[in-house]
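Taking the form predicted on its own, here's one chain by itself in structure tokens.
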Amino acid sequence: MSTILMEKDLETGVWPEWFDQSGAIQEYESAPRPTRKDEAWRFANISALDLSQFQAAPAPSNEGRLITASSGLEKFSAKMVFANNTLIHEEAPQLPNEVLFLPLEVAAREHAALFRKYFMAQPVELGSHKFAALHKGKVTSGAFLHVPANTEVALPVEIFHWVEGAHSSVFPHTLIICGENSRVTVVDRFQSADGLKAFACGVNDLHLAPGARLTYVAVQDWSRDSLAFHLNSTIVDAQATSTALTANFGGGFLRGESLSRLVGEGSRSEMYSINPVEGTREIDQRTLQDHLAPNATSDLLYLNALDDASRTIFSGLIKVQPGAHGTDAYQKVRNLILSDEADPNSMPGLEILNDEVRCSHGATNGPISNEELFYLQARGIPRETGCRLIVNGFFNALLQKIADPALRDYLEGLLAKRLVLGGTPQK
């Protein structure tokens, strides 16, 4: 048995007593552990989910230096702060009134209907529902974020999770309710605060009612030897549009599965992903758009650039259902090869129960352009600069889709950072 079942959590009695995290647990520890003959599991290194070697985590050890540390956009309108499963900072100078940002616990006990209405409340249908079991039964805290009806969040909401301490493991958790025409940005990030090896085992979920508007980004820089999940859902009602966006710039193994439900007419989803990967780390990323109403839309794009023996999975399905006539679905895959020991494996798919859509998907593999790099390096660019320069445009073609300009540059910035520490190519 692993040790994070084990050992107790540092804190006890935060949740109601209605909420029952033993139930999960003996869920999780019932679910049948995922093999390769498994088609949610096919292609990804199941030796990775060895969880014996983590334990929970232990008290913070400098809070003082992780607040400092959480700084991101120059405004915002909210701010929460959590290392390893506990808040040590909350702050909200520019949050409306009427806006609920709360940790988890306490929204559980002051607001139990709304959420337990939200909570987790879709399946976990990508393969890692046995995962899901243990994030409920272990976590302790997380954001709780709720804009009422015709409420406009103009700057900004950020959260940071950190972990530290060899083997700890953390389960954040982010819930977010977006009421009619409401209006909210929210900025997720996960980071280690040492370096050293961990395990995150993360779920967000994200529900927007007609009319709302939606944008989440995740920022994911775990250490490069972590093992992480991050599991999504995202609920769209009529008129709604969501935009999320997920950076993954860190973990050793990292399982991604975003579902993404369309359940109103005219509603939209935008799920976009940028991961650049080297070494020996591998990302293995499923996602479902499901589309339930008719004339909505989905767009799916998610960019790798792929250097040294570095994998990557994606498995993806667009479905439409017999009622979702004037479906408007799209979904793209790109990777980038930067090295011959590079391992992609794409798997778009489709799956319509109605006539009257417009749907596509696809998959290319390809190296940096010979052209391009022959470009820059007559102009003086010595060619690692070159090749770094193609993957950063690569990526920031994305970020493009940002609508917030200083947003946008934030996270131009962020990865501008990361592919200098992670360097490119110099062959």
Given for the second form:
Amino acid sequence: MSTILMEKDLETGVWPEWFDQSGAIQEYESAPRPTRKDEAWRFANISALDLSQFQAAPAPSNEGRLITASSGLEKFSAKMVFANNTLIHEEAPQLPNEVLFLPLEVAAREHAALFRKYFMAQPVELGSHKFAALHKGKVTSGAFLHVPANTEVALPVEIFHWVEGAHSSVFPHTLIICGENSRVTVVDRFQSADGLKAFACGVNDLHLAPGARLTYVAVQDWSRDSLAFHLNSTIVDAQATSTALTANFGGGFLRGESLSRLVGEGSRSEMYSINPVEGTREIDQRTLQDHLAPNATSDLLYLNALDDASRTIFSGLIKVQPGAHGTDAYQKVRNLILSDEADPNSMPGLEILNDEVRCSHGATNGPISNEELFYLQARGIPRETGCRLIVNGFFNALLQKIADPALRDYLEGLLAKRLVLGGTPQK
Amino acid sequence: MSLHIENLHANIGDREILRGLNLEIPKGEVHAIMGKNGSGKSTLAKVMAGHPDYEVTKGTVTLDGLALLDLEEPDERARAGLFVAFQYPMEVPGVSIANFIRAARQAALPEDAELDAVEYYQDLYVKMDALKIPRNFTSRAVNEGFSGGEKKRCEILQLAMLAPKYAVLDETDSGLDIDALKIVSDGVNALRSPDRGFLVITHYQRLLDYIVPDVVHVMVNGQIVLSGDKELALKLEAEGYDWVEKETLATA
Ligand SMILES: Nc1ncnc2c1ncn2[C@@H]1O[C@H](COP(=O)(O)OP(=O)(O)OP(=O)(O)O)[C@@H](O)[C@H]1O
Ligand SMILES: [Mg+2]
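Shown: the form predicted on its own; wanted: the form predicted in complex with the partner chain:
Expanding to the full complex; the earlier chain stays at the top.
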């Protein structure tokens, strides 16, 4: 696995002394390669993890074009655009002054205490420890957002991460720290500039202090043959609510890991995922809802629509720790099967060390309902369009969980566009 | 010009439900079908629409000269001009009413034509207002969580938006309150025209006071056994179906 990608970066001075990248690289190199025998890699396509073809990303070739293409929501509070690990644009037209929205390496230098407290603070326990170390060893920038206590950011913050060039490697990072009773919405976009095969190894960590309210939406649209890791952890303190929705539109092989840790009484974590897959694409997602505090709720709903010979793996665990009485945890994966060759694998799980809890978990597989399709066709809508509408509806129902109507409309638009384009690589 | 059903036989599984049904609805007329529960009225509607669960074993349906049953897919039949307002309209999660009807409107256009969105919404709102359907229904998922009456109104909204050549209304009156019955009937009456035929399936003579039929048919056991004017509906209401069955048995 050691390749050019692994060569020591020549860039120096990006990070403070204490930020130990070579230690992280050593950790990456010494950690064993995952095998299917590992519980965390059951059913996984280990052969997809070959990094030897990837290399360090070159400097972005046409920043202007990518900045123009980074137009998302009509109204936003602030925006950062990264291309090939480099910040190429930032603006903050509507951001309250007290909010810190900084490139990650600047935050490390200027707000070291805050940074060190939160940066990759959670152990990566869902299988990709090795790749988390790789991320830490290679990351050069990212978005750092700190919303102080009692601050409300009315409009969404947008972050774009572009990758460009054949076999380029990117290490996107988003770190969000929400102070007590703060409110913010963040939209994180992951985009291919050219539809070429690339490698992404990203981390996004969300921290919610008591009473905070965070809506985090990640729209991953890497090229259709890229290899990508997206490692997420969400820590929710008392009475805080995190709504995290991930739409995986791209990636040839995607490994997603998502950990929600409910550490404060009455906290709530919503974990939603939208995954249209076709061709031979694979989406491998592992989740943990870790309930440590009483009366917390977690709500996980993952939706996969599998066409052609695509594959999905969902492995989820709800863990209720001894002190977490009054837990209300829900975990569900629904697979809409659009082809006989599709291969959905679902492993929902529960581990309850406390009696007074309400937990439910499950997985369903099913084709498009004949009755629904007939109804649409009976109105003159051709079969193929009808199927697409139903798939769109399948995902769209989940988008209704997004409270902000402008953001919801925007995401509905992205989804509709994605489903029209289907599996063809975007240009 | 008519919707002409001849000797139609249809099965579900190996059970025959329609057993040689004959019926002709000339364009411009409104015909009603009444009949006991389970006699096959909804089956007729769904067979014509092309529901995949039913197998037609014999017979033809001709829509203005076109062999409707030769069209395999339900959408082809709909685009040929047939509309069925269903007794139990399906829920379609996540698909909004506005997008649903819009896709149906788009499908009715020639391949390369783009629907004019502004015009579409204007038209939609006018028709929703007429049927007293609140505007916020446009963003609700098709029939999901709709009350029985709301579903029926929405079927009529689709009818109005799609303006078919022939419309089959399957118990559109069931589940409607008295005011809604009037509103929906007004909506249907507004669509009556020399260019359109209606087949109204109902259990209640009351509906036929609002939508006055040209002909009333009685269906027994998958066949039309008796036809008459609207007085027939009054007689059925007063006396039930026993006499019809006796009479037809006697003549059989
Ligand atoms: N999917 C099915 N499987 C088995 N039997 C069916 C199915 N669909 C319809 N039938 C049967 O076909 C017969 C006719 O049903 P249909 O719904 O056409 O009756 P109907 O005249 O519309 O009755 P109602 O007045 O109650 O609406 C009934 O006996 C019904 O049970
Ligand atoms: Mg019926």
